[in-house]
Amino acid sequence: MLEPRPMALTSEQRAEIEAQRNEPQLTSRPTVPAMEKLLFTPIEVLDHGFLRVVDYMGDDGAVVQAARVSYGRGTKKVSEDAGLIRYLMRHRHSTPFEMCEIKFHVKLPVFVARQWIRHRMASVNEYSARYSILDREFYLPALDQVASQSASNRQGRSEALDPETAERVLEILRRDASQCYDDYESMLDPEGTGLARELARMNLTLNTYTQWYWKIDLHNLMHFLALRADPHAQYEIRVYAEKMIELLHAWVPATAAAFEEYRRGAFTFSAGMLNVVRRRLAGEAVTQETSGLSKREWIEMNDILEPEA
């Protein structure tokens, strides 16, 4: 069950929350009682991160009004509802899903919010550092997630370092980021440099943080955390990625145990892949150089249908 853990907010940011929270607001348009009780409230991520839904539209009975495109509700049992969601997620329909939406507020590294706006097919509103200063707030990593650079994979990491070499690492970063700020502030006081903001900018680290709005329909959100959340996805947005699977589950549970069956916890194999597999249900004794596959093909199948092995 997702916990709300709100952040070190200042005392405004607190007012205006308490303020959202209590007064509620009267609608004819479906609510989940799940999401009303998360809606506003942050939740820590990171060293100083949060998300937090500002509003949601739909639920798993728009997504399946969508599908038969009916005029309400609907009066089918749920278990019929959720077999139409599975079969909907299975053979990869789309627009009833993109007929649900949610608006996130997200504290997160700047490091982080340029993977995360690779995926387009979002509305955001970030933060301005033209028009704003940014806060003294920077991303430093756990002792053991201070790791080496991976041997096979040339974008990922490998083993944690030695708690002594990862404790250096963790200063020449507190150390450099702080430094960058100081001049930061510098260059914008009035009484010195009296720099215009768009430009000192720039010397800030790319572990400080920054803030948006990011809204995205259900369906581009599941590829969204398809991705993010896969093991294979750098750590500090899969942090991200697993909060939101969790207010996934709240807000469209059945969509979510779907998307958890079909797309999370499922693999697509190659008309190649699925050849061999068919020769060896047939008894055949199929090695990679018969098979038709590249080596890494070969290596990628077998790690899905032997992981043990």
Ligand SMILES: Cc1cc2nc3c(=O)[nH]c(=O)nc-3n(C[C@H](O)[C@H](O)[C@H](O)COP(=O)(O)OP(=O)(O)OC[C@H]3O[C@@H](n4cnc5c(N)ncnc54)[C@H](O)[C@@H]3O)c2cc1C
Given for the second form:
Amino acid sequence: MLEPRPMALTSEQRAEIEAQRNEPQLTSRPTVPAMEKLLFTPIEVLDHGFLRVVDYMGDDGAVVQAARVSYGRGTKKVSEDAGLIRYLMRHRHSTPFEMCEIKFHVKLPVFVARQWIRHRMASVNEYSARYSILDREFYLPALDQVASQSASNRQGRSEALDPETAERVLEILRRDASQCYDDYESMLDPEGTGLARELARMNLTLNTYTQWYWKIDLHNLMHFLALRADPHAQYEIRVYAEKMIELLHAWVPATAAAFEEYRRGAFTFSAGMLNVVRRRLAGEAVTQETSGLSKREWIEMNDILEPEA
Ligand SMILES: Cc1cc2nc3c(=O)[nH]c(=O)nc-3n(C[C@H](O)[C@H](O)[C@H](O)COP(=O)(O)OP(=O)(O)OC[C@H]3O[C@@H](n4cnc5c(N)ncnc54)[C@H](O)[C@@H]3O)c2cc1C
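Switch from the form predicted on its own to the form predicted in complex with the named molecule and print that structure.
Full assembly next; the chain just shown is listed first.
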């Protein structure tokens, strides 16, 4: 559910958002009623983070319009348009999706921002900690997310720690972040060292929150979402991606449905995997040893073909 989160903001920030929401613009451009309802409103993510749409351009019709290079809206029957969008997605005809854009305001922990910024096909403007003082706000995971290192996946986490150990971890995280922030403040204090903001910030912990404006086209947004809403992505970035997928459904429902079908819900078989599938369909009992696949590929293929096994 896309829940607005008024408490994450100061009363001034809330008033600014409200004022913007109460100033409807006259436009001949296509708009999406579901997005107009959500525009500017922060959606809660993690403990202090949020995501809000501050602007968008285009809709499903814009994708169709570009694909048909038409003069007017370019849309035909809803079913025909949806069919065209599914065709474009299925065959990776990506440029029509680049005709739509969306701009987010995101508040996120620094360590999540480091993963997010790897997606280069976006325009970003981040809150300047050289110019401004960062807020005393740190991400602390919920108890059930304080988990042990995964033994099978070096990049992942496993079961949640027992509550007592998890509390101890949270206490360490809370204490260190607070201590570092106290020192940050005292270094900034003109009565103390009067250190420049651009230097004092290096003392802050990676769970400190930052903010940015992030603008991306629909094609690259779906690439980001396919990677970051995937179970292999870290939970803390995945939760943002999952909220963005809800927004995608509100913004461009036909494109979002095609994305779920051909990207998020799909799996690419290698030539070797397809060969195994064909041999199995012909009745052969293929094993990993006779498959020509590596152990890892074998497991990945079988996880897809027999998820319950
Ligand atoms: C689960 C997961 C684990 C990861 N682990 C690591 C890790 O351990 N270490 C690490 O360093 N990174 C890691 N990454 C980051 C990953 O390698 C990519 O950098 C990140 O996902 C961005 O992908 P991208 O380059 O496709 O996206 P974008 O930068 O948004 O680019 C989109 C597409 O544009 C094209 N493109 C963009 N820039 C260029 C360019 N300069 N040259 C050619 N083509 C370009 C490419 O086709 C690219 O796919 C991880 C990512 C995920 C999802």
